[in-house]
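Below sits a lone chain in structure tokens, taken as the form predicted alone.
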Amino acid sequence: MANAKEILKKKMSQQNYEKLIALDNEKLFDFVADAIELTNPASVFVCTDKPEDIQYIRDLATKNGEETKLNIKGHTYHFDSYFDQARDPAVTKYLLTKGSKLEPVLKHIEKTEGLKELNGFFKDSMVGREMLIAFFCLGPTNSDFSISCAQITDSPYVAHSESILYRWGYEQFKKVGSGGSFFRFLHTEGELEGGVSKNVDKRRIYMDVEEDIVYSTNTQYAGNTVGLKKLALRLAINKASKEDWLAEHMFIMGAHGPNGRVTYFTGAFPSACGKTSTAMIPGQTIVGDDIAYLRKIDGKIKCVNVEKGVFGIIRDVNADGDPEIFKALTNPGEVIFSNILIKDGKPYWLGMEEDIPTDGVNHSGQWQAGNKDAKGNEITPSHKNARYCLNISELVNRDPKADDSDGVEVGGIIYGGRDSDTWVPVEQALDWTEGIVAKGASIESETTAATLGKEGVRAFNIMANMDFLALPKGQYIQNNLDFANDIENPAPIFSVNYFLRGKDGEYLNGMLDKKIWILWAELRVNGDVDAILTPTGWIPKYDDLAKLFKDSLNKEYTQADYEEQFMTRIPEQLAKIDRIEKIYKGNADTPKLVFETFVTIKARLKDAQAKYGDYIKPSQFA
């Protein structure tokens, strides 16, 4: 644009415009010219990595309203509208052009139809606000892993959360040069009523990956807004399909081992499967609950946590489950809750093992104990997805090298699911290859009587990111398996499972176990244990694993438990393949090489159960 700076003048203060021009970028001074011709803001704001600026940003959410402060100090609260409490997947999308070789397979608009649509929503949206513009950075500052951003919001909860979960970017953001690359965010929370989005139906969140850049009208809340958590992580699988890096849905963890040693682990599971409670293992440390950037280096392959703070699920976080976390949420500190309950200046929730009041005031309003929408649902006192923000500065087991520029190598992989008789606890693949196309590929989640009201409903979930890919599952997989390609020793890879049930329905494991199964892969990864192979992959022998159940959770592991949990469970496991080929099989794209993979897995199960039977207890193989 020939005149960007001259509409910059015109509607920024001297002092904003200095800030702007110092990054020294057109195609930045364009995407705000732009914005601010379309949107008409009554004022521009731009956010530096300086105190008073960020302060500015935390003093106007309150001072507009969409947070209110707490006894705590620190502590603030927001509210959704009743109808915006959650991720909408309906109207999230995909700008193509026509053609695009992603247009098949992934829930599109074509580009020029998408952006009439949301030039229409966003036409004078921000007349009589201040427009903000923030820079953050996805991963460490000064780093290989660095992705910088701008953001441009109207929302100052926005611009608070998101200096809550990312890194300030503004000085990384000189790096990028006049003709460098960065991840754009256009968002507008639209028009309000009774201080949250009023227009809900016509909520839009389109991602256009062709230019790095996300779309976002009509809502307020977190995960459709913060743009730089999930939908950027579309952007960045993108990115990191061509250039030869894996962008995750996947924690980071220290798993402590003997003398002082740390190993640390990446993760995907799918939602309520067991990530943020391993990512929090007590006596471990936590890099980040997330997701994460995968980069090779000097022969290694190195992760770094794309956030510096968690937006979690409050609901359960009590003293007991979460310790770290709840002490974070009930002392001094920056936290902004959202969609919770508010009773004399405290928060409530659902799960967090107090008395919580029979009224107060909540997303739906004034509520009291009884109180149903206009459907007949009830009201509970919080919402069943209300969350907390914070920084992961706030955790006592926040890990050293959090915010290492250079990452942290990765030891091991671990893939989980929600599985009631198939997996065993833990598992490693035999090979990096069984590992991506056993494990993180063919990654199921049933459902619960609770969730969905009927249980047992498995629901495929390819390495807990099939939300989010922005390219079909094949290439996805040939990325993940071309990616060890030139690692001498590319990192051990595990399955786990901490729902595996008995005969009589129970589950078979407590819930803490799972330290002990990250605690023998921590083991395993150092060579400090043998395993058992399987058909399958290698499983723990039972003299190591009793050891560490009592030297970690001073708890007496039986062989008769190891036995039925370590069995090899044959029909469950051949017809696990059989849903997972049938899947794979649809898509033309996918790698020759995991149909072979399946193949060879089904022959050694098949010859196990020749030999020993559908059940067969670890004993047999050892």
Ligand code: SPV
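Structure of the form predicted in complex with this ligand, please, following the form predicted alone?
Here we give the lone chain, stripped of any partners or molecules.
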């Protein structure tokens, strides 16, 4: 656009104009000028990395009512509309030009049509409001991993959340150079009623992977609006595929082994399946809890946390189960609570293990115990997907390398899901290929409140990244398989399952047992313990687990518990592989190696079945 600068000058104060112009990037100027023309804001604010600019955003969020201060210093809360409580896959689509190769595999809308629809929603959407332009960096700044981002939004809550969750990126943006590549996000919360998006039926989240732009409208829920989170993950998966690295829905944590040894693990689980609590296991250290980039550097797999904060599920966070987070949530520091119950300036949530008042204010408005919604469903005091947003630097268990621009070396990779009857609590895949195919690419999980729709339905979720795949599944698996090609000793891959149930339907493990599985994996990675070979991988020996339970949790772990938990369940394993194979057979570009791997594992399972029967104790393999 030839006159972008004129448009900017007309709408912006001298000071804000100068902040933008200092970035010397025509593509950015065009993006902003187009957005100004379309949305017609009353004013424009450019946020640099200066603390006073970030403070301006914070203050604006409370001034415009999107956030309200709580009793504890630095704490605020925010409500999303009753109908805007989770990511909405139904209206999250890719903008694709007709004939694009991605059409058959991605939920999409034709680009011209989609842009036209968006224009209708964005047109004059910021009249009377201040447009915020903020810059952040995905991954640490000054790093091979860094991706610069420009976010335009009329929601100070969104910009404030981003300032907690992402490294500030105004200075980093100067490195993009004139016209270079960066991610762009345009968001409007649309018309508001009582401070929340009114027209959530017109919520749209459209992504353009050709231009690296995401548009989001008529929604406030962070998973739909915070551009750098799951929206950028989709752009990054696409970019990574072209550049031979990986963008994953993974935590990163430091597992602390004997003699001060720290081994880093990345792990992918579907939403609300224990990813954050694994990153937060007591006695270990957290690098990140949600999104990781993995790159090969000097023959090693390195990873970084894309974020610097946690947007975590608050349900069941309490002093016993999650002491570090609970401490941060109950002491001064910067925290945004969303969709919890408020009474007398104090937040309450399900599972906090304190008495919850029988009335207060929540995402439904004035609330009383027993209230029902229009569909007759009981309204819980806090929403099941209610969240907290805080900076990892608020946590005492932050890993010292959390912001290291070189990343940390991946010692092991973990895949898990909500599985009541098949996988054992922890198991090491025989090699990289089996890890990628039979663990990561075979994740199934019972659905949760993190996305709209029915809960508790078993759903296939490749690498826990299914919701965010911006490329064909087969190509994504191939990228994962190929990733280790030129690595001498690729990190061992493990599966975990925290949700195994016994015959009576009760969970077989306690919340804290995950610590043992991770510490066992740490010992395995470093060659400190032997394991038992089963048809699906290596499982722990009883004595090693008993020692870990005793030393780390001061718990007696019985042989009987071990045998039930680590039993190989042949019929369930075979049925699972059949389900997964069927999915991949219906997928045009599945690599042959996927099917070959399943054939091999099935043959091993059937051999074992012929020898030992359907349900096999670990000792029978030993």
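Numbering follows the first chain given and starts at 1. Quick caveat, the model's predicted, so the values are computed rather than measured. For clarity, a rigid core is taken as the largest C-alpha set superposing within 1.5 Å between two forms.
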**Report entry** Shift of Asp486 between these two forms at or above 2 Å (CA, core fit)
**Finding:** no
Requested in this report: Tell me, please, whether between these two forms the C-alpha of His363 is shifted by 2 Å or more, with the rigid core used for superposition.
Outcome: yes
Query raised in the report: Core aligned, does the CA of Gly505 move at least 2 Å between these two forms?
Result: yes
